[in-house]
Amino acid sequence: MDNNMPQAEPIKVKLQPNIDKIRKDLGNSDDIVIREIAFGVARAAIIYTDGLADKKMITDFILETPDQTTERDNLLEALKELAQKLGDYKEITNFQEIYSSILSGGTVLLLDGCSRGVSASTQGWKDRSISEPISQVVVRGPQEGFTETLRTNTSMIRRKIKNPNLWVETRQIGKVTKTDVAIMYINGIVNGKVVKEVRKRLDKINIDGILESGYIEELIQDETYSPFPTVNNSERPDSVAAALLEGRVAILVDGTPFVLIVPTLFISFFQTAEDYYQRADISTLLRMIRFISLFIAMVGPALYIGITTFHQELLPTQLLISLAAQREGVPFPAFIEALLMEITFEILREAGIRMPRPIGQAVSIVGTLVIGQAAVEAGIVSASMVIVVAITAISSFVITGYSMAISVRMLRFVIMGLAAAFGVFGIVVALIALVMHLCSLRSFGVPYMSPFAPFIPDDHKDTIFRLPHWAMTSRPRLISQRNIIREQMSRPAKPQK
């Protein structure tokens, strides 16, 4: 269908010209079904898309059409009454509304001698059943994840938050795809300025198609050239519900199970839903492990390169002798050695993801073991370098946010280069530059490093340490700014003896 076509052209009074125009505009597509029936004393047409609409609902509707006794003046009202049995309906007056309805799974009903029609909601396509999330697995907690159907996803969130203040706004984005995009927020908790900014950025999008929420993320993010993500995503309804309760906004895109969450903070990528289902002490320990893993994944190889190349005096004598013996037959400097191993591991990781699942796991495990052992025996790399690269790779898997883990993997190579050129001094400069860059970022007006910079003591109840639920009485101040008090309860008292 031509985008320049005057789709807002009003519906004609005669039925046959309307049918001819619909067939022409839609290219006589085989999946566009147009059935003409006798509706009272007039002719009518039922138009829908095969595969998107529920055929049983439409067949039952045809069987209930009125007989010849219905007067022509009452046909449109009778049509509306019948459409009520199909579900939600609305009156339409132009061809743009016709195309929007039938291409979204609805059914359009047109009458001969009437310049108006009725669009009924008859969506009936096949969708994937609710299953366990793939990318955000938990040991304890709900085992359900979003699907590719927008209304299924919104209903899963409403199951978690049964509150009339949970509002949903839906718009279509994409000149060709007309993809349904919904924003959800809790009125009275969310910051109105954030909602307004989300609407503004979504309305500015002018693109042919939206096929996944990644399109939206890239078009609304605050920083284009920053390695750090300023928009978070989740495929878990409980995680999205928790974000809404903190005053954030969720953006749902039809056709993808990944829901965007804004505004987001740096600390958000190291928190999981399970942190709030385990005891506070266990959750705190796990979070500390994640931050240690972040440090290892980012600067582990760089520290090895810097110390072994420039600062050997920092190592114990026995360890230094052992490392020197291992590197005796290695023809490359430590930087090239680490670079070769890191690139090899990234290739194996990507191959394991893209290949069929049973084969991919075997390639990742066997390939890593075989290549690592063969490289050491061939004298290309040292055994200590294999250990460092392996620990670094495992640490990168601990980071809960996949987009943040990719950012760390990219920065690792930059820091390795600085360590090869300037030693530990280069690593320190790189870390200072990263901290300064992180402090300059914002996500929909909220400082990215909040509550560390700016430092907000009351918001540190749920950062590196997670206090018990009864102690987290307030929402993050820079996110909500309204209805800050989350709960009012004291520490559970011990029973009296």
Second form
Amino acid sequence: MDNNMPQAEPIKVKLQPNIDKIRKDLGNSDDIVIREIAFGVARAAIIYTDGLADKKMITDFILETPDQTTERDNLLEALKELAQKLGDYKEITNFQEIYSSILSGGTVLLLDGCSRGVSASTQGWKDRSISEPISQVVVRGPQEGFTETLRTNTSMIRRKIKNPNLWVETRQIGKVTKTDVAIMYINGIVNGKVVKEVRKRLDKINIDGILESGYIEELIQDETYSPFPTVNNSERPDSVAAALLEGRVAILVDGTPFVLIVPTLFISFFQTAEDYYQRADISTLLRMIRFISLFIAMVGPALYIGITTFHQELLPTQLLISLAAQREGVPFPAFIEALLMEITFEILREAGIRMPRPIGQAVSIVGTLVIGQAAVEAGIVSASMVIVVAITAISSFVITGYSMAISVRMLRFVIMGLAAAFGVFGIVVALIALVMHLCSLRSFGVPYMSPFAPFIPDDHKDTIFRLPHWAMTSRPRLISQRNIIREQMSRPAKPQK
Amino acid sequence: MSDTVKLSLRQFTILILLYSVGTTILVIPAPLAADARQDAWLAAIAGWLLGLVVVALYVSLARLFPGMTFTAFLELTFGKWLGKLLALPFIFFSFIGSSIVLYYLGNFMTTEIMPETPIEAFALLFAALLVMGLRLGLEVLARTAEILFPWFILLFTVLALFLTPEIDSQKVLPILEFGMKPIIWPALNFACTASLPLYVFLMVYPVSFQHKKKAGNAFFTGVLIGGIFVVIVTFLSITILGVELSAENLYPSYALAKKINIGNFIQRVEILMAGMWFLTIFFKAAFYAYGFITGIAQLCGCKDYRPLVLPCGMIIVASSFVVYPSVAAMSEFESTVYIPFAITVGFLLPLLIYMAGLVKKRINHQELQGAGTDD
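Would you mind giving the form predicted in complex with its partner chain, to go alongside the form predicted on its own above?
Below, the chain from earlier opens the complete complex, with every other chain and molecule after it.
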């Protein structure tokens, strides 16, 4: 773009050549409005993008143009004074500034006989109002989610953390799209090295367009060849605020409600916002259930395959007989059977998500029921396999981080294959390999598996267990390395005796 | 090997523990019961204490060369060529050790669990795991150990706890029927299997803990706790299986796990228990291979050992197929050759090297002092 359009060209003194150039450069686009008005003794042009700028503000402005008496020398000053009424303004001198202003909703004012112009921010486009986050639902807790507008999102975080140390840095990424990307962190809590690293990685990005934070995620993550996400995302302002308070960095991208959070640990994907709003004991129980679900979702079908194929002695006799009776009419080995059902299920799930919402749910439920039931009756799969697949599927929904759940779904097939060939030995080998891979990952310098490995006893306040808030006295050690102390140990208030 | 990997003391202890438990826990009750009869558990305790002496030697040896690997120290002390020559037995022992462990694993799988699968399949899969682990490096292995260790403890506790009802304490009587004498050889055997191979940590420990005295304690702690597990398994094996069955079984611990029976519902869970051995065998094989590969890298003067991992891993797999022609050859080797071999490489040579190192250090010291007074 930059090379075929000399944008840094300065504004000319005469108005008409300027207008012609703008029209030409923007390809006579219909949504670019150029209105010429009489401004005092001179002519002036008001340039804005229809739909992005607030029309009412501009109309009000035009109505207030000064009378003929203003002297020609003071026109620019008068213009600035007026622009002040529109909101923030700045003086501009070249065409690049003109374009960046009008294309992001601003209004540019050019004067005849003056090589400088004024740009005022008149942003006023239609955006989605704040609504419930769809991907992270809670029963108790704030019901607001981020929107597609960067400013709204930063303001939602600011409303939660009213502290001068909450800093925002904004930059434009994407050579064509010029998408606004903001980094947010709490100065004094965040680890400066991480902020520097985030800046460095963002500055390195050299791409034509950023349409969603997923682009940024893929471009800044530590390890590309890994099924595990090393960058977390959230749609919830409270989750992001909590992450900032722990010393993490949030990356907000204009145009998406999904905010990136770094550094991210493995454990992050098993924590939900609601864990901190409920009683600590209940949260701990739920966390444990999530870990059990992770285990089932990952090795459930593999264990079934391994045990029914190689280690039948493990099963109690009655169960073995009933399993054998079920499998009598099934022509496939357990592995093929499991593969069939798992793939069918994944197809159904994918269909359920992509279809128009009203049909989607109905089709997926009916599909699962009918296919499961019919497949068993037709003797293609055994009933126990349907149960295993169903439990696995439900378990994978329990994993709170969606990106983590997807990687678990993927790994399940690999482990199933190993179990089909080597039984429990294959599963153990797969798990050791998996743990090794997880231990080798880092997210912005922080070991992914901490605080399990390296083991940090103090950070276990918020992993499998969620201690009461009065006991969570420190921030995660490796994330916020500077300001560890969160609060003084304070027992909850008790009635005086 | 310029990259200094920092391990935490906890990680180091766990690594030592898992390594010394290694294959020992699976096989040791058999030779102990064969020689020491019902006193096998006493022999295990004796061997365990003997191991501490060995560790004391390694720790003091390691103090001579902080910040270096063992082979680098040899080259520094004995000159380039003699040093390389002296490193050869250690590298060879690590090589044979890793092949033997792979063979054990394959043999265990084919004889006990999946007789129809060719032994090569197990060796290959496990070696792939080793190659992956070694390529990822020491730090990752240590963290992996940290995560898997609780699972080992869990499985072991389940095993020991569920077996307690089966214990028949009469089977250990009479204690020391023939005096102390029959215990000595099996105790040596125990130390040779569990403690002497720990010399491979001389490639790790002085580099990772340059100035920490506590690391020596971690070494001791690891061996101490690791020994407890093996002693417990030997005791359970004698009191539950009896002397004859323990001695005849190639893998008594596995036979032991078959005895678990909770309310006629949880039974024959030996394959789940085997998960515990897969873990420890993995770390044993990994560190044998680490000793072998870093040793080779040092011999050839490579800066990084990682490029050598894949070829060396392939060699280890190939040699694991031929290291023992048969199970009979295996027991022959273990009862006759292995013990003197291990004592030579794991104890006598390090002892000589330690003394030589001490002398050299003193000479250097005097020279320095002499030089100081001349000026």
